[in-house]
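First comes one chain, alone, set out as structure tokens in the form predicted on its own.
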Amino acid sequence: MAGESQHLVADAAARIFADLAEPSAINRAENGGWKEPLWRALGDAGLTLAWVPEALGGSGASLADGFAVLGVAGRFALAVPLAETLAAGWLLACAGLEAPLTPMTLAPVRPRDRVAADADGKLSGRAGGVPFAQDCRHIAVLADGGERPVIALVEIKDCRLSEGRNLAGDAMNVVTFDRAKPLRSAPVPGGFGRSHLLLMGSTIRSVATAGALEAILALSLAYARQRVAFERPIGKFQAVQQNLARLAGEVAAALAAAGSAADAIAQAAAFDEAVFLEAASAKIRVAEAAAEGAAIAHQVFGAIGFTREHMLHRFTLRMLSWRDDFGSESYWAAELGRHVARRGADEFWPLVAAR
């Protein structure tokens, strides 16, 4: 039944994805005023607060009805905070929070970005590449407490923000909180931490680009097909054929660890190491594989492929930029490598046996 409620789910954002999202007609729009229907159309379907539970005012959706959806989003290369709400509305949850019902993101989604709350229960700290932040209302965060860290909702205008842009183009701004003061908070159950957070981004954004990589290899197939060159289609050169061997290859790596990171935080009761392992890989491997998919695909596609009119650039470049949010391949690696390294030596080759 689990399976079927994913399927029903992801299906049902495919189709509001693909009336209101179209990748291509999106890259021809010459505005924004797509997003507003979009958005609507999310959220009369209950996906924007889909982790959120039905008594706290969301749609009590499963984690891995959520994981669906954002693997679906990653098809589309969507331009809108649903991951970023998706998340925020999961961190609330996490306290007992009810989440609004507007565009949200959260913070912090750097390792070593932090914000405090005082003894008032007042914010102040900084933090960078917040994805989305100018075109939210609210941002969740969490902060170190006195005696615990804290969960608090903000309001985007009680903070101050840097103009930012990712290398797609969309939002990206340091939030800097200065004494802002949260519409509610609450302290965290017992033992949520940082890692926490940075685990279910990083395996958010494992999910997305392990989507857009399905997406950039079928693009990839169709013009090599469609393309001819010295009448042939580029499809039978095997330089060419051998790339889109690859870049299958980086695909189906992609799927698999990020499928595994979902499954596990899915299905776990708590964040436990099982969990870190497999976060902490899937981020490692899917941000590897997006930046040699990115590179083969753009090589398929040759110079057409780096031009604004085609769409090819909205999965490739989101893809890359997916790779620093919530910690990147290189953090995590080291952290992997800190965790085996306090097992030692002899604990090695069960841990990897065990996964």
Given for the second form:
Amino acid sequence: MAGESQHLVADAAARIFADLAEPSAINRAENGGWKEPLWRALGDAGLTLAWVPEALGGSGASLADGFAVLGVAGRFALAVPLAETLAAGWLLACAGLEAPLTPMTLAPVRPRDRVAADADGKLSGRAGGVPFAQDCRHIAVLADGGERPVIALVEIKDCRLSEGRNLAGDAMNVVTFDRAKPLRSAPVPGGFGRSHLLLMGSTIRSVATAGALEAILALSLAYARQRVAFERPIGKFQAVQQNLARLAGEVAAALAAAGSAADAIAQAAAFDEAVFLEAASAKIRVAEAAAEGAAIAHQVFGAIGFTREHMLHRFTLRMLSWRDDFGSESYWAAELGRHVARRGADEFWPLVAAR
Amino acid sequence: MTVNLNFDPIRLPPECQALRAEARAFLAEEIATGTFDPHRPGDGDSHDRAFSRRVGARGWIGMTWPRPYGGHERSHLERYVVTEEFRAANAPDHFHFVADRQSGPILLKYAPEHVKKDILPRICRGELCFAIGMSEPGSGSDLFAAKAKASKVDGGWRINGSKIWTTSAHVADYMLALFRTSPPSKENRRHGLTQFLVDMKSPGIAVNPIYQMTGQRGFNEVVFVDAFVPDDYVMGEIDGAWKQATSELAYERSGPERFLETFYVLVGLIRALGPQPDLRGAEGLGRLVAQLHTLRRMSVSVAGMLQAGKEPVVEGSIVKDLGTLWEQKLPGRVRELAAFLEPEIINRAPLADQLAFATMIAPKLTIQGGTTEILRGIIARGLGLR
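Since the one above is the form predicted on its own, can you give the form predicted together with its partner chain too?
Then the entire complex follows, led off by the chain already shown.
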């Protein structure tokens, strides 16, 4: 539920993005010179370490505040590792570890990837699809330990990276740990595991995607009013209106699902069954909305929306890429389906109606 | 420009969960005594006066209405919980449901005091069934093309003409219907319709059954020949019914009945798939669960907005658009996911009969109470395109 605090912090973030990361300006930028001042402003505002308690070097904002910022970041199709740094800070804090004041990413982001910590605490393994790894200084890692999982902070320079980009051109790397020595590490509290990280990461992506969908709805509406064909604005044609109404439906579904999942995580004492239902459902439904919504927006814009010059792709390609992070919709659908099947038909409705 | 679509996450308060437990216990009792079968499709569409009276006795009709009219002054979220428990259980609530959902609120808003005092408490006791008279043989979605006429006479109005596709008219005690009291004006083609409360026992009303392709008698043609409606049964402004239409839409459009009409096939699928489905079954099921969960959270959110006194017309229309399409497609998705299961497993579920029924009723789900096309027109207007 968006309270006063979320409005304040979201407004602060929106001002920074509007000044330093306005999508059409970024789309015209010749190089990445905009990133440095943007990152500095975000850091100065305490947004990068929002989910790190003050005692661990962060600004100690609530989970709800952080999710509000990520929704706004999605509305700007933000192409710096803010979500990743927030999540890395959160992960480190789960083990009581301090966070550095640098851009961070985290691993694993794919359900099958494993990193292991040996008896000396050194890490080995491979993690694919790690967002922005080559642009970051540090990576927070959830690794299999001897008895309990371990959370570790590692310098990127101590890992091997493969070159890679996602659909939107953002860095996305395979990170290989070859007896990498962490700067610091600690075992995680009991019960915490990979699924928690994946559910949290999924919700981060769901919230940002819902924001991006809001933005493409606004862009599409503005274009439909302004673009004239057959002597009328195209938004006056019923066929186009029906498409835009469908887009609004997908945006609404994404906002509701992502908002509900974020609220469930922000309120929950633990990652329980309700959080699993919420976060997995949101990742699935929001990914579906991203695919459907991107297709409709591109249809509204026609050829101009397919150009590099137009900023629409900044939103659509990012949303489509985000579907793969922290478990795709197919992965979560299989997990959710198995869970529901295990509970049985008679226990299905009580699960759905729990919240 | 920014579009403000609001779907704040609502957490149901503790009193809702207590109420949910009461509703489940009540329904379990009704199932045990044989009132209905949660797995038998069609039971949820039936009219059961005795059941409705028992629901009324529990205080679950007119839940949000003021006490002086028999209501219980509970929240929209509490009403939401009861409605969704009844729908999910396939309970036979059709006798009282329309009166509870939309006719009662219209009476509350527009009826004279003595009419409210007379009728609303009887709705709350589960004694009255309402029908809605909108479509006519020559007009459906184009509501304001209605031709059935009301002419002023001493002390009231004489009504003539026909309404059609009228659900429950054959059991209804009253109908809330639109009749033409003036021709449309040049400036406003919506002008000239008035909303009337019609006592179905009045002379001059014939109800002719229209059987549906499912074999059910779901709806009717209602013919009025010089039927009389007294002045105090005029609801709201004469010639101005169009002004009254929009605010009730959110109530009518966003409830759990807009995505749970074929819910039983999903439960049947889970039973048929068993505790360890293959990957295809698991993934397909998971997607359906995610879609259902999302619709429910949207619908709860709209209930929260109603509770806060807002009129979420666009949000309500979106819920109905997405919800009815989903419940319409559900039988087809379930059929695909069950395609490779053993026939005996499907029969035991009992999925085959459920699927047959749901497949037959599916086409109506995106037509009744506002078609997909009309809803999207409303959404487009809300987006500023019209």
